[in-house]
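The chain that follows stands alone, in the form predicted on its own, written as structure tokens.
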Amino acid sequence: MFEARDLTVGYGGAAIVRGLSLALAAGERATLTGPSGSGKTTALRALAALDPPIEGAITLDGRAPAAHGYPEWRRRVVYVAQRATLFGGTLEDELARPFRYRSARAPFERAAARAALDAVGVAHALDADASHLSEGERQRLALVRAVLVAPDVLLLDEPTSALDADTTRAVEAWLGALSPAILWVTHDPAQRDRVAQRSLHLGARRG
């Protein structure tokens, strides 16, 4: 079980999101919606233990990030940004990168990587230069990289914003068949209804 209780997050001590609480069981899907500036990305980064919350608690299986150890937490609770961060090299280099860390619990498998890329419609060979990918291909590569490490929770920040409708549906179907709990930020009400069992909404930020 992944839980946040009375979470307040922001920057420099200034709160953007106040009192966020949620609970996600294994395999559960929820969306996080709200207008631009309401703090959706800020909330996801705090849930991933990338930025510290101002108040409140986050736990996975009843333990806080520090109790798991931050490298282990960030393998089990993975944040995927809207704009993919790539580090240079081939597609295989990008996908294998997390498996070099001590927190990795299994070796990189090329066959699993190829199958995942095929499922989301990235046709390039594993030895292709990742710097030549389109924005939509970069998004899908980052998604595959996150999924391959077998997280317990995926925190997705508009992961299909650069994709056409058919490719979006293919990615939704692929993610829908996976076992991790997923919290998915989207601005699209139709996508919200397709991918999630329930939705949390953040109101506009107050000055």
The other form holds:
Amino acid sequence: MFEARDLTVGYGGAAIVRGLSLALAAGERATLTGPSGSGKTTALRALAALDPPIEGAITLDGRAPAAHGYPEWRRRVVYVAQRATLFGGTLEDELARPFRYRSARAPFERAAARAALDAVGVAHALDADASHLSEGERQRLALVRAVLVAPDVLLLDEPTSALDADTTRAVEAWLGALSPAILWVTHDPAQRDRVAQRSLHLGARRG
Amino acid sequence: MVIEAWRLSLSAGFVLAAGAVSLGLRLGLEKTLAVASLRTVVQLLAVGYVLSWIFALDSPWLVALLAALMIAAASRAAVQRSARRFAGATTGAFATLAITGVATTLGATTVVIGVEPWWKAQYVVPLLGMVLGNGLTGMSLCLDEITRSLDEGRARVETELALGASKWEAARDPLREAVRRGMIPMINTMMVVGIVSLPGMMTGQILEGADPLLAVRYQIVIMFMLAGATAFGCMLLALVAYARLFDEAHRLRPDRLITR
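Okay, that was the form predicted on its own. Show me the form predicted together with the partner chain next.
Below, the chain from earlier opens the complete complex, with every other chain and molecule after it.
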């Protein structure tokens, strides 16, 4: 179980998100919606323990990030930014990178990587240079990279924002068949209804 | 050979010639050149008198005080040259320069050159000065690179962290690149020393009439000292930056960066 209780997050002491509470059971899907600037990205970053909360607590299986160890927490609760950041090298270099970390639990498997890329419609060879990928392909590569880490929770920040309708459906279907719980930020009401059992809404910031 | 005052004043002709070129080409550099020339004369004369005084007194405490002042000035300069810094950077640079500067200088005076007494100002002050001069160039490049890559490359570092990297795993590449950058001028100098240019100290010794082979020996000692001090200086400063710019929760702390 992944939980956030009364989470208040922001920067420089100024709250952007106030009192966010949520619970995701294993494999559960929820969307996080709200107008631009309502703090969706801020909330996801805090849930991944990339930014410290001003107040409140987050737990996975009843334990806080410090108890898991922060790198272990982030391997199990993976945040995928809307804009993909690549490290340089081939597609395989990108996908295998997290397997170099001490937090990795299994060796990198080329076959699993190939299958995932095929499922999201990235046809390039694993040894192709990733710097030539389009924005949409980069976004899918970053998604696959996060999924291969085998997290318990995926925190996805508009993961299909650079994709056309057909590819979006393919990615949704692929993610839908995976085991991690997913908190999915989207602006699209139709996507919200397609991918999640329930939705959380962040209101516009006041003041 | 002693340079008499009148010969020294003749050398001003070189600067006057440069000033004339500036006037002729309307470069607008005459005033800056005049100020720079005046500063050169005043600063070097002042340091000449200070050094004569310190050499004459021959006190280890005075040498220590002067060394502390030199290290403080060098650490300030190292941090100020960088476009970004962080709270504690000057203190970190001071500690780093103190450790590397003192260790290499005293290593050279005691073990390599075998000066008696080991704190003899005539050796310690110029050797330390050279270590600090090179060290601060390398360290400011290193600091500039590490703060730039953690600021502009924040997304990259945070992507690593978000995928389960420890702070050390996420910082390793930027730190390595920063140390490499800091070492480049020193390595370039070592590659061409004696071919493209003769180092200042060796030139001075040769002009003074020293045997070139003896001057070369001193210069080799100095080059190795400088290389060691710059390498360790860059590494230590990179570690200070790492300790300050990441926290115990394995987070990058760009809020601790100060941009000019």
